[in-house]
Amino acid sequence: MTLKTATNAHAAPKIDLIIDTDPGADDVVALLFALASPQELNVRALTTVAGNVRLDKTSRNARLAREWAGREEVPVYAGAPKPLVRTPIYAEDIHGKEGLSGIAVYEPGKGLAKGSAIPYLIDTLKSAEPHSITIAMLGPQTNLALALIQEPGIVQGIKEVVVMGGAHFNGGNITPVAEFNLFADPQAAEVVLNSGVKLTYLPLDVTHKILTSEARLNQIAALNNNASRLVGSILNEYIKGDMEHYGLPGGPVHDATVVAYLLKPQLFSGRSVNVVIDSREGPTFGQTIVDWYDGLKAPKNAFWVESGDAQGFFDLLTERLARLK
């Protein structure tokens, strides 16, 4: 069986792929690792959502990882400018006004693709195989919630739905029991969970104990590629308000983990739960509810990952960074 394992993995194909994303310093980092790992995924479309700061910030960022990516060809499409109900808010206190803190921004070459990500998402999910698309979520989960309630069918061409977001034991980041994402836009989040789909939750409880540290910094610095620099430049800037904040030995790089799970999904740990979103106003507003110990004996809804090898994800990820210019 062992072998037999092993065997398979090597021979893993590839991983049909649309990345929907607000960058973001993390996402930018994951954006480029993806776009590294052209061997395990097929990446099909950026897909860009308002999140860490506003549609047109998130989509020049996403142009721009493309570009330092040297991968051109991927079709950037710009998404939903809003959450489905709530007052948009931005990240801007940790991404910076650009949504890029650390290094200089400016227009890429190539421009977005044209037409709006939502009904990319609906043609290309209705004409996929059946649950043959895998989309990486790392922002608000608006795109696709729109694309769900539009066309509720696409479910059958999505394979499963990676999430950066929620928190449990760990949490949240923007409030007491909420992570960014999921606070941005709960009732996007609602649509994708009830859609049914398969979906996999990498929370603050992982990314928390993916934490940089000098020696991993100076592993990605010693690569002295133009992707090894930007990385540097980039975390050296965003770790500094979680360390402060949390106090942490160092700072978590959370969307990038979701491209680490796709490639080497048995670097993480979880198990399937089941997940409640609350859309409530009040202080709960945007937090996950994970029944981690099944006590209510509820329909598992999603695989919920918990933690992670911290070393194997900064090895991987100085790997794939080794790969580009």
Contents of the next structure:
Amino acid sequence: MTLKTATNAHAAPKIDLIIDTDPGADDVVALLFALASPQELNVRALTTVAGNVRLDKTSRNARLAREWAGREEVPVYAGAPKPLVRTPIYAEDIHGKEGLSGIAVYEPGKGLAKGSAIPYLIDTLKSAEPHSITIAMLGPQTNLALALIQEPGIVQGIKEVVVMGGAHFNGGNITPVAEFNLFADPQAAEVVLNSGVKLTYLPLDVTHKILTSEARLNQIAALNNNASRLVGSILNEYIKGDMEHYGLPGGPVHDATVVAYLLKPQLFSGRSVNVVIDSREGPTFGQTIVDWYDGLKAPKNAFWVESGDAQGFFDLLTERLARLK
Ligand code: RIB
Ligand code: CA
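In place of the form predicted alone, output the structure of the form predicted in complex with alpha-D-ribofuranose (RIB).
Shown next: the complete complex, the earlier chain at its head.
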């Protein structure tokens, strides 16, 4: 079975995009990356969810990223303050108490949009042109799951859901088998998976192959603009945890790989697989079980990205950050 390399995005029309996020250090890098790419990505809104830190802080941090990108016209809707079923967990040990270690946070000028993210998702996706809107999910999938539960018909407006989450070959980062976004709300991920939407996963299998290095951080720093200084300060702090835990030569920028995939899918490769999510209490809670060799001949319900061009990712990220102030 050959790997299906993602198709060439250059011929693709502009992507109508909603970014669901729990900023979070790597989320902020992803948001700057996406908001610096208006020719390819029409970012309609940011929707926030509790995850790395509590909802008030993920929402403030999303507003900060929007301000730093000079894109304050993009609305930020706050969504779910807690997972569907399980008790909430956070990742302050990795992202800091404010969800953005490495820099001083503050209250941004522009506030949240009126109303919750869930009715925004329902209204937008119900009235959208058929299969016209892409959703990038950078945190626990609670918001989209709640919208699907309340209004299953919103699938009509969804073109594709691209998720940072899960782990198969790599093993987990919050338990031996589970990745944080899935572990934080596996029931929500099951709702999204079972909705039948076109689904692409960028798991730890690929994000742990796209690592920072001194040279890559230097190429960002050499831009010498505000955005590059912010990203440098954020990443220098953020990557410490993974480098230490895994003994890696650099750290992953998990969520930013979703934006690179949308901009340049040819940087990545993977295959259509059957994925099952374990939401049972126990040692495999939150695990994504991937039938990579199709042994069960079960329906393929996701495209699983397993590898990527690390230098190509950092070159693209650097090129886009250069556009910001
Ligand atoms: O496991 C990595 C994921 O969990 C990233 O989205 C990071 O921001 C955290 O939410
Ligand atoms: Ca995240």
